[in-house]
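Only one chain comes next, encoded as structure tokens, the form predicted on its own.
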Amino acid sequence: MRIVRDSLAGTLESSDALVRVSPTDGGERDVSINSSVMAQFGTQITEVVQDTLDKMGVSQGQIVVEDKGALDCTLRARVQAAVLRACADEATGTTDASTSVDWSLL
């Protein structure tokens, strides 16, 4: 998936996460995670974010996660929503990237 525009998903409320996705000039993926529970669950949070991005085929872009103690399922859903809002479908050239996602992998 190619990130073509800025997007947001989530909130900064307790037990939620705000995910920001932006395109980058370089061809790399830059993930930044800030969490109120980073000391306790940082490894798990990082694994959930990276795994979700890998399964969606995101190889470039800037992803910033502001976690406020979200459960894994909430974090995964916020990352998916932000990425889908920011991407274009390279295969069809449309702005609807949801058609190129293999939903069974998520």
The other form holds:
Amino acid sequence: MRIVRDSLAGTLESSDALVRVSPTDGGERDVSINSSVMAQFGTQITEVVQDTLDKMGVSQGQIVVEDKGALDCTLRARVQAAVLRACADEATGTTDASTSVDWSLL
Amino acid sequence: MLEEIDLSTVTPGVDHTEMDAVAQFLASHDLDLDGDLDIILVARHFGELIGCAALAGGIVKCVAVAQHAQGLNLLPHLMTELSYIAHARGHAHLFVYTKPRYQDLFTSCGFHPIVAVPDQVVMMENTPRGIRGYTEDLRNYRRIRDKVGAVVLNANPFTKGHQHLLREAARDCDYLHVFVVAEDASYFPFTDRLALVRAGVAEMSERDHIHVHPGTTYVVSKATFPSYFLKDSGLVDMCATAVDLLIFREHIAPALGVTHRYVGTEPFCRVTRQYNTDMHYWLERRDLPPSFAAPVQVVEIPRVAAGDEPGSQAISATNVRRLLELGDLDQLRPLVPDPTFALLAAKYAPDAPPPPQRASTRPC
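Structure of the form predicted together with its partner chain (previous: the form predicted on its own):
Everything in the complex follows now, all chains and molecules, and the chain you saw is the first one.
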């Protein structure tokens, strides 16, 4: 999926995460993660975020995650929401990606 | 207690009683209610005002939390809401100015420091890639030379005075980087100003070692230097010039290897003159903590006069705009390079259709 606009999902409350997605002019996918529990769960948090992005086919764009100790399922949901809000569908050319997402992947 | 807190927004100039309450609340925290706010987010606990945060474009301002409400995690709550409000208004990239002792609080809200003026103010942005991403891009334009210069211009519009400044600067150093202020707060829109600088440089013999960069938020913008665009008021905030100049010294100069910054002497405009003075102070200062980047030498180049006879007035963009407004194209002709004159005559002369949208503030 192609990132075409800025988007936000989540909050900065405890046990949640705020995810920002922005388009970039080409280049690779750029993921920055900041977490209040980076020392304990940094590796796993990174894995969850990268895995979610891989499954959604995000190859470009800037993704910034401000994590406040979210569970994996929350983190995945926030990343998915932010990406869906930011992308356009390449097949149909519409700005609403929700119609053609392969939901079984998520 | 957080779930008992109501968040609401106040639009300045509409709700006067609410504005008075906010002003009073801010005053009790030693903060002024800024005049240029677009929207204010207010947190109330059973009617009592306990916190607020405001937006002016993409800049977060007037953030305060009542003493007895501190420790409730109210700031992240406010900043989350404000992020969504800003996002809906088209500002994904946010900046905040705060005191150094509050830096950690904003860090926990996802802000990253850009530059700190020791003991005074820290400027932060809500992305870890902002200034770092920009300087990584800038590094592609780096030229390894002994003496690398930089000039920042608003070029509103590009005159022979600017051309003179660039020529003198380019002759004095081995490679020159020119930044055109990107903020669209001037009489001439950014695209026209940039095109005129590029066209003006293209007709100079020194063009091979001059590179013209479009400016960004990090070079004299409303975010780095709010008062520059309000300079009719004659007020220059020392902190604001320090932030702008330290961003240049800390991030832009090291990325490009800039050793010298050139600037025209300023006989007319008080704000720009103050900026030149501050430039010497912040760019050349050597007594900053060792974490700061190396000093950049500031070179002032005298303005070129409009005529050959002694006592004739120096060329200024302000004067060019005045002549343009009067429709005096004959007097204007010798003050600007050919490409500028062509555009002015075609697009901006009083009888040329259609007239441009005029901004309320007009820096030189």
